[in-house]
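Listed next as structure tokens is one chain, alone, in the form predicted alone.
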Amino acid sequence: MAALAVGASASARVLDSSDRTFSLPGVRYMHKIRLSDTTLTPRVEKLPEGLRWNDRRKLVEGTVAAEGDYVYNVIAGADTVPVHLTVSSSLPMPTPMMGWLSWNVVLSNVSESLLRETADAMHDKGLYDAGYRWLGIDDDWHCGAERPADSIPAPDPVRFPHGMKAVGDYLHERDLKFGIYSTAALRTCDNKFGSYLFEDIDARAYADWGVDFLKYDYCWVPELNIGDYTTQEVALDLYSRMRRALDKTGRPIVLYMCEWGTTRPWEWAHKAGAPMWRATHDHRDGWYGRRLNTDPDNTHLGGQGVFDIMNHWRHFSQYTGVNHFNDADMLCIGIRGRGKASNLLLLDVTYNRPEGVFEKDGQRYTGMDTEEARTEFAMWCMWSSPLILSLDVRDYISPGDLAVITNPELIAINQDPMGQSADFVHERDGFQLWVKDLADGGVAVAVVNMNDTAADYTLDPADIEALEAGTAYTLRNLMERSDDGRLDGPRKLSLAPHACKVWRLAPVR
């Protein structure tokens, strides 16, 4: 075997998906097998009781009952790979993270009060029975700049007059789960202190605040001089100081990795302890992101919409499971507009801007339609992506918007317990399909119209490889939550702009 280059392993080199998986015991499993040589063909050896071999679909299926560590192989020509499987019934992120957090609403205005509104109004509004519980505090709580003399972190005396473990204890005592945020550099994104070299001293006072996630960004470890940060080994390396330091306090942090996906996190975040992460640039509140006309691949600097993310999307299927997500960042649907982080879709808009809709140079901006709000819930859900609200749920929030972030059929998709994201199948006549295999043996299927203008689509289902040829399948319409009749051969579709349907099939037997 040829030498691999300093960090790498041999997975990263010979396979194109997840080499560590994970899964709830006695439930359905899947493991899609994709390689970086396409023109090999891969196969699998000594698989654990319960599994068994997809050659057709080229993935590892089946239910393992028995709790334990497993290992299999994927042999790809002269390489052979060993897949590692945890079976348990006690994994920190069995399906993906709900809940919310405080920035593209409130930025540096984030306090006690808010937190404790915030965590009243999700139970009032039904969003804690929809299964929000994760709350979190994003960027600029800090005390100021500086760290204290005493290098211990503390809050803004101000905003949280009665500290931190007064706000993990009020979100506990309501059944939430209370989330805090840092960097693994010496500065946070809006310039507050960061836990680089302070990550033990960091983590022990996360954890007598009785903190349960830490948002872990990435922002100005350039700065560090500790080596190329887009390298996998200088973030593993950083990310893993912290997840020790976590570990230390004897208290379960989960580690969520803000990283944006530079260094492409779902191939190792595993080793780092981190059950998800960011895996695209920072989402705004709109379908299209801002490029510049000097780099018009670059779609993070004023943001990116739902359109960039679902074109960024594709390949990201074969490293999505149980403990194993990748983030396409906060939920936008419900600003309408009315935010701050969510509106920096221009470069010249800055943080300190005024409440309320944004308007430059005559245009209006109100942030995503209502048909573009219900495709980015969808396809999050298709994604197994978590579902983090940041829109303020203090606020008004319509009707419409509300029924869709409590959609208890989409939601099922999202929180499905095998923790499958949706395959993307193809692109054709502007129309996108996705199709995601669910542990009951169903299958999700989406169809996003891509253009900017009402089209029609023919739904065909000879391109879901996951169905079975000559099988009838009924259709429920998830968006509307109603029966849609059969599936047994093409049926034709209108949609609107940016619109989606998104269905689950079952077989009529």
The other form holds:
Amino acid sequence: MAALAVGASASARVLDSSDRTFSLPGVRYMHKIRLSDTTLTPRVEKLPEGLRWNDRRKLVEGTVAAEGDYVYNVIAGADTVPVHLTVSSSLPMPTPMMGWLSWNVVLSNVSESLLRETADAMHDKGLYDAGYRWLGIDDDWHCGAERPADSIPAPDPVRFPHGMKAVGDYLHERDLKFGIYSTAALRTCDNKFGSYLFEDIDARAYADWGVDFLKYDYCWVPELNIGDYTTQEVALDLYSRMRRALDKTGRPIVLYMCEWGTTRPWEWAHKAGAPMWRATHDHRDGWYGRRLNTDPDNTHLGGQGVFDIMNHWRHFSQYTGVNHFNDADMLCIGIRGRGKASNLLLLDVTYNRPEGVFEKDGQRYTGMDTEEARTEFAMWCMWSSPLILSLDVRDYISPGDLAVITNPELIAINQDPMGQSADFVHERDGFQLWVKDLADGGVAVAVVNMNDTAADYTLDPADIEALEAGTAYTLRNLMERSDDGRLDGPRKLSLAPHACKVWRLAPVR
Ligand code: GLA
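Starting from the form predicted alone, produce the coordinates for the form predicted in complex with alpha-D-galactopyranose.
Shown next: the complete complex, the earlier chain at its head.
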């Protein structure tokens, strides 16, 4: 597949951060202002009551108490860009989705019994209590490659003997949300019928089934012959068609876009009424992805490892906010090489081997190691990415993996009600430093050893602009759930390859 160019309209932007933002009333709000022309210095005007301009950090911050729609302006050179802020306690996705999707380990074996057993396991294994509530059926639920003669979508009658509404009812009875999958084209990625030109009829069926979210994919859009699929115009048109159809049903259904970051969806997804969207190509169960090319930004198709996604994320973290989430794809933690689609880092595999793909060169594929899986989970939390598990939760989950995915202190970072993503600060000595602003005025800091060997790093508070100079901070080690003393000057640390440390910092007053 050729390189994917960014949609033409993207280059005309003045603001290189979002012009559509959301906040919960009475909760700290933050909007980082970055400009496409980095030689210009931004300023703002007409801020609503409760917000102020932080000129040192070039961001708007504060708290708006009253619900409502507000507009303020960012001024950059000769341009004035209005920013629309909605403050509301009834947003569709105030904090990132936490849930599970079938694709990585189940592939085409998705069924009613699988969903029922998965729902039960979410409760039995403490995942529901940890916050995972949204369960989605990915591709291959369909009755075939073609839709039925009456055009109304139907699931495979053998694997879904009681129809989709029975699945939705089972989940709802257990206080879980129900998700389904389709594409904005005539076929799904795995060659079942898609929703293009059938949006109304499909949306109606999903509403009748009790669907709460729709993962809406982008494969086969090129064959529609409706224009350049890498442009924002084409993508917005296709996603808006489905958004309108969903709205017509009267049922609130979250639109979860999945065009893999092809058209910089963080710039426009709100126009299609989508509070979350895939920002990356498919993530696989590994540290390094499929090295298809030497593109430093990983804008090509192909499996992405944790390493690749970390290097990609630094370009758009500033667009993340409440009800506005970049998604780093399903988590592979806990799969431990037992997946199917998640094992596609092996180049010589047959895509749909139902038993999965476990071997390469006679060696069993084991996926990410323990440190890599912990780093994966920690970074998804740091970025406010949706936390969508894809391991088989019915299967054995090691106590260590279960402790990570249910770790309330890491999850609290992910679910922070200010909704900011960590920003990339630097890579030094092969270590990446990421810092996330939090609603309580504190920050979370992640240090990741990107080296393939154990190595040393010095964490220097002077590198963290969110900290107040001359103030000491307490360090809470979120992975270990222990106190690590104070950060009042540079601190040396040693980390295993691909391992991370994540701390929550609070000022000592
Ligand atoms: C695409 C998506 C995946 C998954 C598959 C299903 O590759 O990116 O997440 O939904 O399609 O076929």
